[in-house]
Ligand code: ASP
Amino acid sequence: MKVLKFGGSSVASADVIRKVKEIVLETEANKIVVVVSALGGVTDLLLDTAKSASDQDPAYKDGLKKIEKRHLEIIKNLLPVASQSSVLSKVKSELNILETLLEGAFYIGEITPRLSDKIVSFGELLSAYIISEFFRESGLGAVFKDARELLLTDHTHGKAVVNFPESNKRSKAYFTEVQSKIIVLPGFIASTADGNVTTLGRGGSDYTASILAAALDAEELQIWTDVSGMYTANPKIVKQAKPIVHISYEEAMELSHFGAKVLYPPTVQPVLDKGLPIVIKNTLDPQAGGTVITKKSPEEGRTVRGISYIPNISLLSLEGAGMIGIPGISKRLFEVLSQANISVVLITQASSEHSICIGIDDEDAAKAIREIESAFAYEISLGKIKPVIHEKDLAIIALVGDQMKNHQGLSGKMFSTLGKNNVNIRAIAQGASERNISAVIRKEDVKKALNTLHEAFFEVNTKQLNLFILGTGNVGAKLLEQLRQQRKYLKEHLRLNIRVVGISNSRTMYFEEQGIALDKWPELLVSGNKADENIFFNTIQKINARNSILVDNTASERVAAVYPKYLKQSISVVTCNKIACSSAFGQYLKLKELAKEYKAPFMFETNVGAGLPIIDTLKHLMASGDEVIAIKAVLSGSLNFIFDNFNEKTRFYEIVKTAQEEGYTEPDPKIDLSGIDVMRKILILARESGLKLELNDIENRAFLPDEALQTKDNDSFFTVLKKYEEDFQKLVKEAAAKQCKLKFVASLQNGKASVGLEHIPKGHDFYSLAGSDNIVLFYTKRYPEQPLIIKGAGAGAEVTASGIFADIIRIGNY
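Would you be able to provide this chain's structure on its own in the form predicted on its own?
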């Protein structure tokens, strides 16, 4: 014998009910017990209609019409016309009784728990009757059996307590005698000894099926729903969630308690003692494997089996010095809640006995506070206990698994994973069985928390990074193309899933929570909303994605100023914008400290040398205990390109124009030629070397005339460069006369820094530096005579983008 239960989603329409028939037909068993819920949505409709009636709202009649229409349509869609008459007559007769009950509620303006049970029972009764008639008409030889005749309960309406000895006796007697192979019963409903209707509470149809399976020693209990079993997490929230093939009773109950709605904890209890297997299957996909639930899970090596959550939680804290060492405080608290019929889902208590914290449903919070403060009114009036502290809009997340006990490091891994993503934990609970670890968090963090934990505990070391990119010019466009090209490689070889979730330029911005299609980003950005820095930040907060990274490809001082705001939200920052790290030393230091405090990396490798590992090398030297003696460097790829190509046969302004057009300079080339860009770079290296310097501490031997520095736009700037061509030619001739080359050199020695043009003789490390290359000579205690040299392309959109890309990958490995 097998017991099959079909929930509301499995009997929501005629088409789905036909699938139910096929499933029953293909089930191999000598007897098949089919337990059904009300048609999908009908129970809620019945409750709403009953409330309208008790509120004396005539609109309850509209609800009644909807209920009638729903059932009559199902009959007409399932049964041939010749067979509909008797079924329609029976259903209408039952609906007339329902109408009478609702009229009574309307006239007296009240619904008692007993009347409510009577009204909602019609959902299951009508559903089971219609389905049994459909089976019979289809040749299955099914019969209908009213579950109220088998299941006996006490008089607690809404959530009745089952009389198992009598219910088991009745069930065994009936199923021993019945000859039909298929018996269809309504779930959820039962009756008292004197024949009054009762209901079994939340998950009542599952409970009915479980009671019958245990009473009849069934081969297995099958629960058919709209998902293919239990998952490692809610698949609607965690797209990478995986079906759980086999799980233990205890694990299933824990996951069910924490929100896995395909199964309710009471369902498991009747079959648990008998050791009967439960199978969770998908009515819409019968061939899917589903989940088998037994006494023991075969996957002994798996520690965490699932991650679940309970939404809409309130934390109530009772605390005060008057609680310390006083026996009975906890008893009084929980007694008050029990008498008020309030369920507590989480408890923590400080070892000092100074406070007790409980988690309850948001809907119960006001009532609980009222009852607790009434019970402790005397202590509160004396100041020994404070009024109840209420925190709302929370949720509980839980790791579940039989094998978690005695497995070191799980809680540490859980909390550090959440902490890195700015998920604040308000309370923690772990049972003595060590089968679950629970934490209370903000409800808006649930999606991020579940995905982050699932990634940490279930995915094969694959880490998802979510990028929000500011600036889509030369560098930004190259970065987006590199990300598109390398997506597959990163997943396969580095286990990194990098998604671009938001992009913005100075005009528009566009977001796509599941990731922007990188082959279509230009047209998507054009179709986006007007760019706004505050809305951009607020949208990132609203999306609340794990491992979020702000990528700044701009040279904007305004953007650099908001880095602290991002870091405080544990959003990492990757930037080629040198303004932040070359701003006031206190601001630079603050950014470093915020990155540490909020575990959000602040990466700026491309501030010096574009894609060259200059800053990274310097960091490793310092971390390993080396000490910088001096730095000599050519740090401007644009200036090196300009002076490498400028000679007596060329004109200075033309070379500068070419450098700008090829992306070697900033959009405003004055920034490069003034020396300010190189000043910022040597300042950053000085600070990374451990020196406390400001930008105005650096000597700048500028070669541009003041008139050029005072220009307001690029056209004026180039006009002035033409005017001073003779002066620029003089610089070239002076260097040539000494058989030297002109290089714009940055120096750091004895705590002082300077930048300026220098004559570089043949044989010097800088002499042969060509094109847009950079070079850095690190003289340290370990490299005092022969410096550590880093040399390579130091400008251009392609290499700058690759440097940003490298920083993103570094964060992925963080």
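Go ahead and give the structure of the form predicted together with aspartic acid, now that the form predicted on its own is out.
No partner chains or extra molecules come along with it, only the chain itself.
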């Protein structure tokens, strides 16, 4: 004998019910017990309709119509016309009774738990009846059996307690008698000794099936649902979740207790002692393997078997100096809650005995607080215990696994993983069985927490990075192109799954939680909403994705000002924008501290020398205990390009224009030519070397005339450059006379920094520096005579984008 249970979504439409028939047909067993749920969604509909009726809202009639329509349509779809009428008339007469009950609730304006059970029982009764008729019609020789005649319970309506001896006796007697091979029964419903309908709790059809399987010593209990087994996490929330092939009863129980709805928690209990296996399978994909639940799960494999969560949790804390050393406080607390029928999902007690903290369903909170405060009224009046502290809108997440007790460091890994993603942990509990570690977090963080924990414990090899990109000019566009090209490589070789979730330029912004198609981003961005800094930030916060990174490809001061806001949300920042790191020292330091505090890297390699690994090298030198003595560098690709190409035969403004067009200068070329850009760079290098320097501490021997520096826009800037052509020519001539080249050099020595044009003689490291190249000489304690030299292309969109790319990968490996 086998017991097969089909859940709501497995009987939601005529098409899936046909699949159910196929599954039953292919089942090999001498007897097949088919337990069914109400048609998908009907239990909720019944409860909502009953609520409207008891609220005296005439809209309950619409609910009733919907319920009627669902059932009649399925009958018409499943049965041949000739055999429809008797089934239709039986169902209609049942619906008439339901209507009368709802009318009663409407006129009285109230609904008792007993009436509620009666009303809700129509869901399972009707579906089981219709399905048994369909089986019979299809030649399966099935009979319908009303489960209320087999399962006996107490009077706790809504979640009745089963009388096992009596239920087992009745079930055995009936199944020994019955001749038919296939018996269809409604799940979820039972009855009291005096014949009132009771229900076994939401999701209780699983329980019906397991009670019957245990009573009848079935070979196997099969739970057919809409997913291919019990997954490592709820597959509707964690896309990377995978079905667990084999799991122990205890693990399955623990996962379902902590919210894995695929199995109703009490289901395991009846079959556990008998060692009867439970198999969870997918009605929509019967070939998929599913999950087998037995006494022991295989010991090899993962320590953490699954992750689950319970939403809508309230934490109640009872605390006060009067609790110390007084025995029996917890006992009294739990007695009060048990008498009020409130189930406690999680308990933590501080070792100081100063406080006890419990996690319960949000819905029970008001009642629980009332009951606790009344039970401890005396102690509260004396000030020995404080009134109950209530925190709501929380959730519990739990890691579950039989082998967890044998492994150290799991909770550390769990909490640091959550911490890195700014998931605040309100309370922690470890089950006595050491089979789970659970934490209470904010409800809004559930999706991020589940995904990030899943990544840490099940996808050890891959890490997903979620990028939010600001600026799609030269650099931004190149970066998006590189990301598109390298996506596959990164996944395969570096195990990094990079998703661009948001893009904004100054006009529009566009988001796609599952990742923006990188071959279509320009069109998608244009179709997006009007760009808005605050909405951009709020959307990122709402998406609340793990490993989020803000990528700033702009040169905007406004954007640089928002980094702290992002870092405080544990969103890393990668930027080629030099403004933040070259602003006031306090500002720079604050960003570094925030990055440390919120474990969100702040990366700005491209601030100096575009893609060249200058800052990274400096960081490594410092970290390994080296000390910078001096730095000499040509740090402006644009100025190097300009002075490399400017000679007695060319004209200065034309060369500057070409440099601008090639993307070698900042959008405002004055920033380069005035020396400001190089000042910022040497300032950043000085700071990274450990010096507390400000921009105006740096000496700038500017070569531009004041008039050029005063211009307000690029056009007037170029006009002034034309005007001063002779002066520029003079600079070249002076250098040429000494057989020198002009280079704009940044220096740092003895704690002082300066920038300015210098005459570079032949043979000097800088002399042959061509094009837009940069060069940095680091003189350090370890490199005192022969400096450590970094040299290469130091400007241009392509190399800057690749520098940003490298920072993103560094974060990925963080």
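The term rigid core refers to the most C-alpha atoms you can superpose between the two forms while keeping them within 1.5 Å. Numbering follows the first chain given and starts at 1. Computed from a prediction, not measured in an experiment: that's the story for all the values here.
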Quiz item: Taking the rigid core as the frame, does residue 696 move its C-alpha by 2 Å or more between these two forms?
Solution: no
Quiz item: Does residue 520 move its CA by 2 angstroms or more between these two forms when the core is aligned?
Solution: no
Quiz item: Is residue 64 among the residues whose Cα moves by 2 Å or more between these two forms after superposition of the rigid core?
Solution: yes
Quiz item: Rigid core superposed, residue 198 Cα shift between these two forms in Å?
Solution: 2.9
